[in-house]
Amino acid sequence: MQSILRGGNRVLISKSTNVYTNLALERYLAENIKHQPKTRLLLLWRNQPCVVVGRYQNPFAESDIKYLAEKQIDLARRYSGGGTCYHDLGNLNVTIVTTREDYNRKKNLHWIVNTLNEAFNLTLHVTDRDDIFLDTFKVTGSASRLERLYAYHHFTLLINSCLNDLRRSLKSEDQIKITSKATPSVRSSVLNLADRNNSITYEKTIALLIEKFFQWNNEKNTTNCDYIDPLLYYEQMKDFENELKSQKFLYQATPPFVYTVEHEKQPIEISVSNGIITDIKGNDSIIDKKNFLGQLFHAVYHNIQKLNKT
């Protein structure tokens, strides 16, 4: 079996498209890899169907949680902040992996928006909060992990992806009804890299990427790039992936926040910490506070959807 830990600058591919697993490889590589100065790890992956929101958001503002569970589309969180994101096999996400002290997200963007410009005649800039943007259009997002030792900084690429189920998918009904400290996502129009140019594919992107990679970084070693499937490295990375796969992680790592339901009018308040609902303030004769008071307000979405009434 390959190691994967081991420094220099090298392109990893994961098999594998499933989110928890994907998550699970790169905070794994990021915390146990033989980290050198001045050297890069590029990590590339993509995913089936699923949204990701940031390691300090509220996922029932930032997506329509009964839509994902009637498509079966999966729902994370990462460890990384920032904002949520849809994914899906035409989109790619992209992880630079280095030193604390050679972390630096301004030189990643520019690199990739250079490398995609000149291969395939765009004009792709990267914007002020570390978006890149196609003319008004986004088409992608930043965000990034610091640890004393190391760094990643990771965004995605819409290459191909189905826009109206990015969507659809990231239309909170829930989001007026939600006051919180939680970060928000910032709300933009999207494109498709092959929207502007038809002849962009997921493989042609992989491939330029790989050895503009090697050239950026003066590597001479352009066989420092393997395919790999995670499932090899499970037992190493399962601590992460369980996490991940957690309904506490996903639910009760979200930030306090109050929950808004009107029931003919009359305002239903109810306080959420650590996912947990810890004070209703409402009618009494309206909703049955016992039932819901210290349950974990995940648990009981559905019942406190069925109190909104107008």
The other form holds:
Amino acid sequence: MQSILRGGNRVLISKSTNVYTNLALERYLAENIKHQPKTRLLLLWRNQPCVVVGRYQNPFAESDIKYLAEKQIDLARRYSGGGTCYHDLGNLNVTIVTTREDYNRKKNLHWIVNTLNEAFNLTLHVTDRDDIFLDTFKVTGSASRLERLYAYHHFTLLINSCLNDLRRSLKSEDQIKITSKATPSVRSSVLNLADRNNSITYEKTIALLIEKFFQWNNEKNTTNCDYIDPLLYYEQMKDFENELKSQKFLYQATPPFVYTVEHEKQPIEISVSNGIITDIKGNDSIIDKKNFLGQLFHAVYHNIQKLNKT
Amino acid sequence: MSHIVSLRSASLRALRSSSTIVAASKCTTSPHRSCQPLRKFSYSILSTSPDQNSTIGNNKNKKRTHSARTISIDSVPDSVYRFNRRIHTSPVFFDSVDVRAPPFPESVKEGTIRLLKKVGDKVSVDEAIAEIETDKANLSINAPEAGTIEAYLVADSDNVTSGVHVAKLNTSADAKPVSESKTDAPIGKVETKSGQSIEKPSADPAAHISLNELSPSAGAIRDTSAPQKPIAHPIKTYAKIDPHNVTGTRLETRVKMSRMRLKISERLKEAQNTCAMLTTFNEIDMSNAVEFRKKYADQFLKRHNIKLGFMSAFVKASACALTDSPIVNAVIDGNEIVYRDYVDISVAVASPKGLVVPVIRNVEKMNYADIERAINEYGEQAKKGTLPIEDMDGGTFTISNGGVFGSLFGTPIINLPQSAILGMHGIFDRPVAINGKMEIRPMMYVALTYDHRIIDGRDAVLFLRKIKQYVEDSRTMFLDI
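Moving from the form predicted on its own, what structure would you give for the form predicted in complex with its partner chain?
What follows is the whole complex; the chain from before opens it.
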């Protein structure tokens, strides 16, 4: 069991499609594997439909929380920075874990672009924001996390995702109502790789990436590729997984923001810090402050929406 | 580069009245200046007046930390005595560790810091104290040793650059948690550097020597005292505030002008300094134009595949008026007036990089469709950034449309080397008197700024009236009246 934490050039494919499990697995492996210099760990995973926001983002500003609840789309916050993305089974997640010194996003992205362009006859290119675009459409967004001893760079790859659900989930009406210093997302039009070349499938892509990964790292031992069932490591990962699932991390890790509601033509400003409503500015006679002050914002979100209607 | 250490301030203030103190100041070297282990020590004498103290910490590096202000002065009485003895005798070993932002990856210049722990929290070695978000990468700042967080020198969500002093960690075992309330308040005023100072490597306090790397026997690592109270005279602060947010904290932020902005300001000033500029106004009744456009919009779109707008009406009207008043189409060169027998009109177009002004050539020969097509093409090229330089050069007349933003009335500035510019403004419904009756018409104010050196008032007014006539009733262009 412990050999899962050995270093070297390796490929691991997660058997789970639960976003919280996969994010916990990613962090667990990154923190505990003995990374060797000049080697990389490739982690391939995908999730059931979910929306993943960046570490310091505001989920209310990035996605339609009500729609997510209706359609039972998970909402998760990851440990790395950057913007929000929508995952489903047509969206491949790739994580490349290295030592801190070997961290290089551009190299990773250029490898992917070259591999995919060659194999599937595409015209992908890397932008200076470390995205991958196909013509004017985004197919990949990146994010990373750097710790003292290790660093990981992960990115998504839209192979065959449901773009309608993507757009619908990431549409937020609260965006204009929220002012904060949270990381904003930079929105782009997206495209599936399969739309451009309909022979591209998830299976083909991961087979291609695994093969090319070892070539890229000049690794002769190409057997270092395993499927990993995160459930086997549940004990070790459960702290991370519980944190990722907790309401505290999901909602209360949002940087402080002000949510403005229009109630009977008067603006009411609700200040939220650490997920708790700390202050309400507005016409006192209209709203009953007691119901809101000191409450968790996401818990009373529904009632706040009702205020907006009148 | 931090010459100021918190707990000293109180003790030194106590000692100040009694004697002058010789203190060693540590000049931290930035990595590109000299080799690492060399630490220069300079000695300075602390005088008794607090104002002078504020300048002592200054060396060539003008930017200083104001960390002392953020620390509340309630140090434990015991430590005062400890300092008392130590200052006179042996070098001081300080239990406070500087925590700095790590080097940023991939030549990123600055990031946003998010504080994870509060002042007074106990942290173990390598535990994450804060995270810096740079360009979609999260960097974690870990505690170099176990201890208690004494103070933060930056506020949550501040912009920081690599190497910036972020926090102070108290590693001594009996550290009393500092009271948080006072320390958090003035946190805004600290030494986070503006990311724009890239051109001065010496300004970047990129010294990564934290105190715990220095052994206590390495000599006097005492830092010069901080100003004990907030400086009386207003210092130009070096705190970074968001230039787009007016929060009223009475701070400034300096942002270097971009090349484009410098160019624009240069040309505008040149125009003002050369021409004798003044503006004449008129108003245009747009009802006919609006009706005309509505009537033929679909047909036009079907045939030419582009939308029929108002710009073509104004561009063509100006061209006709210019052929009628050649002096407006002319320009002064030295002591000669240069008349041109063609009309090239510069039209302002918005591009992602800002405003660009491509030129439509030989407008006197074009019809509405040709003009719309040209404008459209330029718009596309501007969006893609492929506008060739030759297309922006020349031009005998400019039209600027402030109406898209809702402007009512205004005076445009001449675009050299031309002699006049037409400013279009917004179309608003207004009550006007027509044949003795009041009617509501969509009206647009137009402004013609002209160079009085060659265009007289009479010419300018008549020119503008011609434009008005040609726009209000486009048939008059055929009558040549």
